[in-house]
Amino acid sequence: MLGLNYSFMMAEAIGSKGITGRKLESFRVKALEAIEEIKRKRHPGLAFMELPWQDVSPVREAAQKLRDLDNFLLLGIGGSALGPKCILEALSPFHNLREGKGPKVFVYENVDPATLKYILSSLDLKKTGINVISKSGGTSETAASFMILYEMLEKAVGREAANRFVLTTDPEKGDLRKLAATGMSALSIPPGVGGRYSVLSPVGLLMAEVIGADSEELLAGAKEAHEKCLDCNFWENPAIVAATLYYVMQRDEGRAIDVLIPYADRLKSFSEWFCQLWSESLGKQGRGFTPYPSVGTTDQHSQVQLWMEGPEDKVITFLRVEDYEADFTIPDVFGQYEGMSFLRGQSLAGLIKAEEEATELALAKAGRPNMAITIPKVDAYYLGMLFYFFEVVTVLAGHFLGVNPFDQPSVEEGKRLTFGLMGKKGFEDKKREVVQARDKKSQFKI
């Protein structure tokens, strides 16, 4: 199981800017109430908790067809791209440069036309399979790119075009499900599983299987996290302790910015995935936290100064890896130079671990709260565990804040305004609203 060390969040270690054990203990009853509420699974959004026990055979069957092609292109946005991208970069870094690892993989997660141009210049569409991901089946960005690529592929391979697509969508409704009924291959995102909680559904599992990772290992790690994160022993449940610490630091200390800094390049995309989960789930009704993606040691040279001496509004969470599964000994060269001589004979793994530990301590000495989450290594099992752990922490934090962690009402307004601008039937009033706003925008324009 992953480990949580929260010593440097506590007053016993960092003084008055930390939380006392007594205050943390005072949350035991409220926290256990939250766990019991989750266990009852009354909210449909908790459907993500069933994902570790799903049958992966449909995903493996779809992946086998895609692995026989030279290229794999994923179309999605938000949770439909961040999760798969995280799996790709964590479990098969530099994938497209490694021979024998399956098809080259491309992720088109926006509607920047220049990006699509460069992707298309890097692959042969005649040898490409495409995964289109949209739970609703009507995400505008994904629909637009799908329409463009379908026409291109149809011109390239004719009737075979429909067989090159795998649609990942709702099992019953939406335009993609209607297309699936015409014969296109499709995978189902279970009802109640929202985009940002969908990484352990076929949304992420198909990517895992295409790149040669074991989707069942991802789910096995999530199963272990499930057992530990629903443990009713407050002091042995890392999810409930972490959620309580985040909440109390915000409520009592005004620390509403949460920095996640993994000390592993392969987990950089994980911090970006966390940002969507944390912000879209909890930022409501004037409440919530501001997530902040980072990566160590890189951001020691660009951000730590701010964390040490800037506004006291942050909690830093380190994500540590015990075994990097690779190492290099620093050779005995340049011994005449003081700035390099002390490194001789030591290792890169030793250096990155020392950097992480030293940064924890430096922040603690400055009275800046931080905690560390540790996993043994970056593999499918522990990545699945991390996904599930942070999803449960998010639900618990939503309980403490008194917000629904499964909706996103303000995101929907932006979608409606976009529909108006793009001329979708039934949204003419939204187009008028945008036109009126343009007149106001022009008043202060240089």
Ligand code: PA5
The other form holds:
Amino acid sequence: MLGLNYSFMMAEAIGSKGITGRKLESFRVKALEAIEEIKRKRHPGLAFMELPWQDVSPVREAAQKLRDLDNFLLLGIGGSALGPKCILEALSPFHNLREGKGPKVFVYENVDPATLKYILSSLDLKKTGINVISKSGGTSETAASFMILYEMLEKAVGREAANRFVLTTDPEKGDLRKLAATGMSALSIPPGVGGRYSVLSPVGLLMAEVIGADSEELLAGAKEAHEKCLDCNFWENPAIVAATLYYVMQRDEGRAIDVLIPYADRLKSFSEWFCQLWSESLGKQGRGFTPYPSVGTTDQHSQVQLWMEGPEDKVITFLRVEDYEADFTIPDVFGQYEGMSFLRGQSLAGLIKAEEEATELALAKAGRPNMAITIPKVDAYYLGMLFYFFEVVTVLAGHFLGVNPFDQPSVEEGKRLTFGLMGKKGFEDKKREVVQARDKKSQFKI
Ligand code: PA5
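One more: the block was the form predicted alone; return the form predicted together with this ligand.
First the chain shown before, then all remaining chains and molecules of the complex.
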């Protein structure tokens, strides 16, 4: 199981800027109520909690066909891209540069035309399978790239084009589901599972299987997290303690910025996945936390100065890895130089761990609260566990904040205004709004 060390959040270790054990204890009842509420599964959004028990055979079947091709292109955005990207980068780093790892993988999420140009110049469309992911089936970015790619593929391979697509979408609603009814292959995201909670659905599992990772392992790790995160023993449940700490630090200490710093390059995109989950789920009604993605040790040389001496508005969460699955001994060369001699004979894993431990302590000494989550290694099992853990922490934090962690009303408004601008029927009033706003925007210009 993942470990949570929150010593440096506590007053006992960092003084008056920490939280007292008594205060944490006073949250126990409220926190356990939140767990009970989750267990009742009254909100449809909690459907993500069922995902660890899904049947993965449809995903495996789809993946098998895609693995016969040279390239795999994913089209999707937000929760429909960040999870699969994270799986790719964590479980198969430098995937496209390594032989024998299955198809080369490309993720086209933003509608930047230049990116599409470079992707297209890096792959042979004739030998490409495409996974279009959209829960709603109606996101403009994904729809646009799907339409472009469909036409291109049709020109390249004719009628075979339709067989090259796998649509991952709602089981009943939306345009992608309608297309699936015409015979295109499709996978279902269970009803209630929203984009940012969908990584353990076919959204992420197909990517896992295509790159040769075991989707069952991701789910097995999530199952273990489920047991632990719904435990009613407050002091034994890392999800409830973490959610309480984030909440109390924000409410009582004004620390509303949450930095997640994994000490592993392979988890860099995990902190990006977390950022979407944390911001879109909790940032509403004037409440929420601001997430901040980071990676160690790199950001020690970029951000730590700010965290140590800047505004007292942050909580830093370290993500530690025990076993890097590889190590290198620093050789006995350049011993005559002081800056290098002390490193001789030591290991790279030892260095990255020392840097992490030292940064925790340096922050604590400066009275800057921080905690550490530890996983034994970066593999499918522990990645599944991490996804599930942070999803539960987010739901619990939503409960404390009094917000619905499953909707995203303001993202929807942006989508509606875009529909208006792009001339979608029924959104004419939204177009007028944008045009009027342009007048206002012309007042102050340089
Ligand atoms: O979490 C969410 O619901 C959103 O971020 C969506 O994932 C994003 O807007 C893409 O939506 P869809 O999957 O419907 O295309």
